[in-house]
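In structure tokens, one chain follows: the form predicted alone.
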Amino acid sequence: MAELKCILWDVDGTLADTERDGHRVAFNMAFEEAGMDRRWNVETYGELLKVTGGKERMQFDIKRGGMADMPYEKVAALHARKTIHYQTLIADGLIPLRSGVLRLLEEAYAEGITLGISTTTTPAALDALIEHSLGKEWFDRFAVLAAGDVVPAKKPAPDIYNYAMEKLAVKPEHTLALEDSGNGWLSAKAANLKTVITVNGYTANQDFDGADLIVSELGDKGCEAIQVLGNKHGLTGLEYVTLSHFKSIMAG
């Protein structure tokens, strides 16, 4: 039987349902600030998020004629462009976060669980989500931030859930991911970890076979029932998601 002793917090679409209406829509901000007439709408931003990074996706567009093409460094200057639009977004309070999310971090802060986060984003676009949609004090509470570019293989790869293992000196066996989509799962399972999925419109029909939960949504006492999609341990009373939930995939 393990304990719970950490979680790992994907980011986008995890903690906050930002790629939709975040992410996308300054990507093509930063595109009309350049002059260029390509605009990612709502299912090419769909088709894109099958490659994770967003200076990848960029890459991936021109090489498929979506866009055309241009060196790296011009990549890597409308990504950060981008990355300005998208912290004047989330300064705007227009991507709230997701649905139980700020109260399994509270209670699981309370417990002494230790939290962090690992995530393919931007360190800025991390830091922007942190200090408007939960506030401060959780660049303190968050035991270690793994973001962006911190390894080279980016997810499905396991490397940043690896990597923040090693920094915060956990195992595997104690730890629970929580992701949203397929490469964040395949992420987490190529690290070993048991995993929590909450599901998006961009990743509701992905493929999660073996996740330990799969919900629509984490859920708050006094709101509507959230739907489970994959119960691989029997979990009773979700209603919504608790700790206790977690605790219990650890010891199943």
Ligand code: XBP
Given for the second form:
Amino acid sequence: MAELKCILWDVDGTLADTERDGHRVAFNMAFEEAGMDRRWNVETYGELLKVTGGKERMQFDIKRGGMADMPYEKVAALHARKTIHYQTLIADGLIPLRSGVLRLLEEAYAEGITLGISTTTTPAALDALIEHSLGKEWFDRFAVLAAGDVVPAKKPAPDIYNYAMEKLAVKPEHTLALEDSGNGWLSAKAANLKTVITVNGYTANQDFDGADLIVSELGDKGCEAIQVLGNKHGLTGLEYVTLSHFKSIMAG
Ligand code: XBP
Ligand code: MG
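In place of the form predicted alone, output the structure of the form predicted in complex with the named molecule.
The complete assembly is shown below, putting the previous chain first.
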């Protein structure tokens, strides 16, 4: 029976639904500002999400003929502008946290469970979300902020999870991952982590076979009951997800 000592949180799609109305919009703002014709509509962006990392996503779109070819320096410069637009959107409070996120973070922190971030997104984008959606105190409450290019291979590679666990000196058997996407699940699985998935509009039909719990939301007391889409451990009382559920998953 393994004790829950650490929770590693994915960011985009897990802490908040940032992709459709945040990152996508910010990319389009950068494209427009640069005088480019390319725009990523909601559907196109859904296809592009199979590639993690904003710079990598742009390079993929170039390769498949969606976006005009350009040198990597231009991709990186456009992405830097995109990140600034994204920070503004987040600072404007346009993207709320997903339900249950703050409750579970606060409960886990109060219990002394180590909390960390394992994300593909750029550190500056992560910082904006922490500052404006979670609150500045969370910069100190997360024991590690593992983000972006700090590892060479992004999700679905396990590198960002392994990097975070190495920094925290925690073992996979004591660590739970929270994810929202197929690529995130593959990354956590490859790092030997038990994983809870909260799906969203872009990821609901992706393959999460083998994940420990798959739900529509983490949910909150007094809110609409969540939908349970996969319950490998036969957990009960899943009107909303609690820290006790996380502990049962680790013990199972
Ligand atoms: C999601 C991603 C990110 C964002 C865009 O990562 O793939 O690339 O879509 O962010 P995760 P950047 O779910 O792991 O947080 O443009 O900053 O890369
Ligand atoms: Mg995600």
